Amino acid sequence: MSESVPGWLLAEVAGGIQRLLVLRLDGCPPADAVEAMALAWADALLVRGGAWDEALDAPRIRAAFRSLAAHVQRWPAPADIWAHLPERPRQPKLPPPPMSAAQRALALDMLRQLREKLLS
């Protein structure tokens, strides 16, 4: 098992597992196994998920466990979390750079020349 599981990832997974334990699903492990189970799940997510970022991924993991709890009927495997993990939020796009009057005139002139070549 990896020893580099970030604390925030372990905390998110432990919270999610506690949420699932409350449901007492078929195949539910004993409550005293939460710590070991959280470590195993967090390690599995770390191995499969690559680079995790707390700011981007902690809300996603919380949402995934909420969705998982709403849909499963048996105790899930760590791999089941991927079906419920939302995509990372996309960074907003920058607006196009402002065009100066000279640039606009140049672009219009280039379009005019291109139009003339196409029509000739």
Contents of the next structure:
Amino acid sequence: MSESVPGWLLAEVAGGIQRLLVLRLDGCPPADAVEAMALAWADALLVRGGAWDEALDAPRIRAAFRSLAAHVQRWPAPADIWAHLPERPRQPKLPPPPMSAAQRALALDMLRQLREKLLS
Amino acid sequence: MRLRCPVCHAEAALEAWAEDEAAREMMAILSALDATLGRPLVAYLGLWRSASRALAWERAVRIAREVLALEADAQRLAAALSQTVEQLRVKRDAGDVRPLTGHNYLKRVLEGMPQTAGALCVDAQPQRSAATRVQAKAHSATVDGVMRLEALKRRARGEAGHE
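Please supply the coordinates for the form predicted in complex with its partner chain, as a counterpart to the form predicted alone shown previously.
Entire complex below, previous chain first.
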């Protein structure tokens, strides 16, 4: 594998594979292949997911495997995880900055000039 | 030393937990178990808790003892517990949040274990030797896989990265 898979990402994927493994789905991998499978899944997520952040993405990956386990009928492919991956939590928006007296005066002046142009 | 419950966020001193005889007994039971069995057992106990009330330590101890008495093979029991927890969590996600009142579900899963637990993954490898097959049947392939992944998780968490 060309890129280094972060430890937390590999651990999350291994946990997800564990969840799927106990379901004993059709096509499940043999026990001695699960580590290689987890590495391959983690690498696939790394390649397609780009910049992963543990704090933001670890809960998403956990939720995705949980949802996948609830819906899947046979052993899934790494690409199947994307249909179950929730969006990143959005940062709350800041309120608009308060307008200063100078800005307010400038805006009113622009409106006045505009009105004069329209009326002239 | 004060500890906070990661589930209900109640806070109490470690000394207070240790003073409760049943809590102490529960910790003794869990500390004697391998993590592969201890984790699914704790998750299974969580299925007995109602949405509004905590599970009393005395009841948790009684349930844990009943579960451990169901099956002598720890790995087989761990696999059955994991499967039970997974399947009941799916039901809970679907809206059925009633707490467990008996072990019938677990018993049914346990009954199905010898025929299915090792067979599916073992049969996928016809090239294995007869000796390996016997060993794999005695030691569920599912549990073996889960344990391998548990070790991988520990290694991954302990390292900065993995090539």
